[in-house]
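Shown here is one chain on its own, the form predicted alone, set out as structure tokens.
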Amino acid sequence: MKLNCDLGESYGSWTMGLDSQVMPFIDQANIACGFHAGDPDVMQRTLQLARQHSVQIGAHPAYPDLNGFGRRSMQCSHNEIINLIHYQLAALDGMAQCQGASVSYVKPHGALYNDMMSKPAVWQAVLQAIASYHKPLQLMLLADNNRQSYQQQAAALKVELIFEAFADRRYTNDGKLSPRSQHGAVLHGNEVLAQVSQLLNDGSVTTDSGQRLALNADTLCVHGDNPSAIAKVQQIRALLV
């Protein structure tokens, strides 16, 4: 299983995350494209880091919501979603090409990701955006009980999917992430390592109601926004060896 991390989320003089410290331990970097975080200088530095450590480059597009860090849902039309994704993709991919690199996949951020997983109209728009980009790209989404349906719809548009699980989030019985407002939705310390070990050894997680949920995931989302998170990523990487 690969490790992916959301990176390049600083903006101007505001710093978010310890990108240089987490990059050596991951396989896939989801790089912000300017709509929720990131700016040209941050994007350039993050791309350079990814190349330095041979990390796969992914675009991390969002709703245009800098003030809310892309965590607020927006009522966008089908075409607006396609266009805002293409705009962000083109920016990151163009900058990557200037460094001899290339974007190979897309993982929507925040509210756009959540809407993609819960609203069929948004899912269709995101899928169409990936399918209509000028080169083949993979789409990263949440591994849940609907994997087969997502694969069938994506295959019809010749889009390859990457399914991800989360190291530090509790799951509901239907494979969704427990709302952050719910007690215990975010895992800490040994809970994270226990969930990762269960995923690796049994292909499952324990839900918020105590049930076993089978998850077929290709990649695991980790975070690198503080020193303790970096240490946890190192421990997770050791489990994967």
Contents of the next structure:
Protein chains: 4
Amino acid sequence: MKLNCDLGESYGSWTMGLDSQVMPFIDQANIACGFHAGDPDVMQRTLQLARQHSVQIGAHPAYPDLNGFGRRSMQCSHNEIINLIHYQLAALDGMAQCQGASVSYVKPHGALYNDMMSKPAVWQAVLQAIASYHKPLQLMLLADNNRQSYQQQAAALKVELIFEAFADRRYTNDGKLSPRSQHGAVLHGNEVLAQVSQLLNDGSVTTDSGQRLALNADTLCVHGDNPSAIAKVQQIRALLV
Amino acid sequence: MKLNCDLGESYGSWTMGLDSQVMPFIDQANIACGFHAGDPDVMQRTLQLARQHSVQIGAHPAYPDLNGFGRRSMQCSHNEIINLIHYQLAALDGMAQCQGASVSYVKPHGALYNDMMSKPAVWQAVLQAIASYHKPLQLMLLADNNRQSYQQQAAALKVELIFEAFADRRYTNDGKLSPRSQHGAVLHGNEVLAQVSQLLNDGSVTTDSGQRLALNADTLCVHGDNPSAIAKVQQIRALLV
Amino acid sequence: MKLNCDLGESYGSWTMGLDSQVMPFIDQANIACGFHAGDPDVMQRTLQLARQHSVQIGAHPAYPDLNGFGRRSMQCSHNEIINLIHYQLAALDGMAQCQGASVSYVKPHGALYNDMMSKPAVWQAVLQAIASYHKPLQLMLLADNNRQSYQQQAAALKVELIFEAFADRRYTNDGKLSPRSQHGAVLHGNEVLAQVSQLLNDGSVTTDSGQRLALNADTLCVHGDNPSAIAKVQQIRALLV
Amino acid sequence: MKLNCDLGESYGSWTMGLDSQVMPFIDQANIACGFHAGDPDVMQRTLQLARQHSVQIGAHPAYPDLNGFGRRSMQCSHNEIINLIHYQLAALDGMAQCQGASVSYVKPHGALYNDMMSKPAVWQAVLQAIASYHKPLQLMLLADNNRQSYQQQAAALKVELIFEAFADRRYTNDGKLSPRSQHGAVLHGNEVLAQVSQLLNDGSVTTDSGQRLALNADTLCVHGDNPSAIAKVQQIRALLV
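Form predicted alone done; form predicted in complex with a further copy of the same chain now:
Below: every chain and molecule of the assembly, starting with the one above.
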């Protein structure tokens, strides 16, 4: 089980995330590519930081919505989605190569991620974007009940998938994240560690209705926004050893 | 002598340039990368068009100024210039590779081009950007009286230069372009063809004060904005055969 | 019956629309405010043109999506919609006042217009934005079968409505525009003039299934994109006299 | 002597400044208008905060450079500067009026402020922008040795000026701010309070070469970026009573 984290989400004079503090404890850095956050300078520094800690580099492309931080769904066409993913991941990959590194996977950000998991047309476009990129890249998505279906479709296009689980989010019975608006949707303190332990030891989570749900994940999404998130990541890392 | 042209300068719903009409007659396409013009969809289509006509692909990066079309000088730092060039050319190069092509040179756009030719610090940053890119790329710049100095500095960083002349611009005695504000700075009709012929046959231009100026150029910058510009390119192409 | 037209949709170096040619023939100019098109310079020139021809000035606010020309629906919250409308219309109104004019109505653009007509939450937010603006403004919307309902809601907030019909679009039986994807959805040539005549003389249109649909409109939306559109506007204007 | 502070410089998901903590202690809020920082939602909240504390509202317009936070000089034309100032201040003023308030002065931001103080063409454009606005507004600028000249030019256009001094910046003998690159250019701790006291009691500062420089200022620029800046503002406020 690996740990992945969204990083490089500062922009110009605005700082977000304690990137240098969380980087030592993660395996995979999902780096913003300039459309929801990140700019060429931020990307250069974040890539450098990932290199220093031998962390895998993932492109974290988004809808073009800086003001909404990529969290607002936008009605983009099939081709628009392919091209905006190619643009963003190519930019990050080329900058990574300037530092002797390279992008190894793609994790869509925010609304693009949610749309990918809920709208078949967006899923098809994202998958096509990865499949038509000029080198093989993995696609990171939510480990839910449709894992097998996702894998069949991806395999048909020769795309390898990485399934992620969320350390700090409650699940519904069908393997989706409980909406944030729902009480208890975000786990705190020991609940997080308990969920991680159950994922590691039993390959399952306990859903919002109390059922056991088998969840086969390759990586855990963690956060590096503030000191308490950093402390949590260190505790989770300790469980993984 | 080759012909190069700025292309892919449409944006979203706005169209600029008769790209499909000029592409058959040029050798090198300077393609906008999204900062002054161009968006992922425009770039994808422009790359496709360049491929169809076996035209060399150049990245045409600019200051981040969509509203000013990259024509307003911006006080960017050394590192900002390097990173914004890397970002833009990486984006274009990755998208080109998705189509089995690749970027072979860089020609800065607008104010970034002018600043490169007039401000040593900007020239150093641009040169450093090309030198530190992860693969060898040529840099296109204005053929003026300082050719030898440019070449020495570029050679020290193992960067190959492409010198361009302008078919339709009058030159000063020191090999700079006469400012557009000056009467006669832009050549029209047969003046253009006469200047091209002189460049081809004598390796020189006649300056705004009537002197002969030796000008050793590898490529001619032409335009594809309107039907009369297209006709002019065809006439220039005929002279090259 | 008045004529309204979307104008001021150029941006920076990109030109769109034959604004100076269509302005003499219309009554109401829907002027872009910088979020989907228009920039401060374009707005200044468009306002000047409207003033010269004594044309009423309308704010034409949009989702913040320059690249998509405001045509892509974006999931904005109630408050985001109110604030983005206030910002855009205040900017245009202040600039209009610098020329001795002022904004008298608001017509949302593109996806924001469509969402207003199809999603009750967006309609509520748009209506609230107009109602909470610091001076009375009219709101322009599509004349469809729900006219009475719209008017009741608007009256409750003391907002006056302007209902518009489309000269060149076929209608469905429930007073919506036939989707552009449908054959015959866009009227051409004499079909346009016939629809205008029927609106003027009979207060109705003939729908895509051949039925007569009563349509009570205050203004007709016309276009000024190209010479043939300009000619059409002149013909429609002649019918109105 | 009043206290002014730059505020409303958050953007989307990025937070900057402790606006709610500094607002109670200042008299004049320079509010970002969306071009270097601020967005319609941030502006709405900042205006609300200013209203609650009965703080005067100033527009803080900038070059269109979100990524550079308006700190990079951009070569804008006379008309571009006028229009971008009109656009930004009109947007803020209209939003302020929706809350029963209004903009009373303009303080250009960052590079636009520096250019106004160092390039006569930019000063002329800014002054013209204020003079041609549709209602009288004051213009805030740096109190330096040219006060009289500024006042004559402003008076000719019927623009009232507000001169500001910096609490925490060392001055040169000609009344300019010592460049930040120079050792001791930024004052700390008691140096700040000493400079404020001298301004209040003697109408002067001690320059970087140790001379007494008479400085007639109407307002002091203070900062609200972090807890120690807030503490400093409170100490300065105490001196003013």
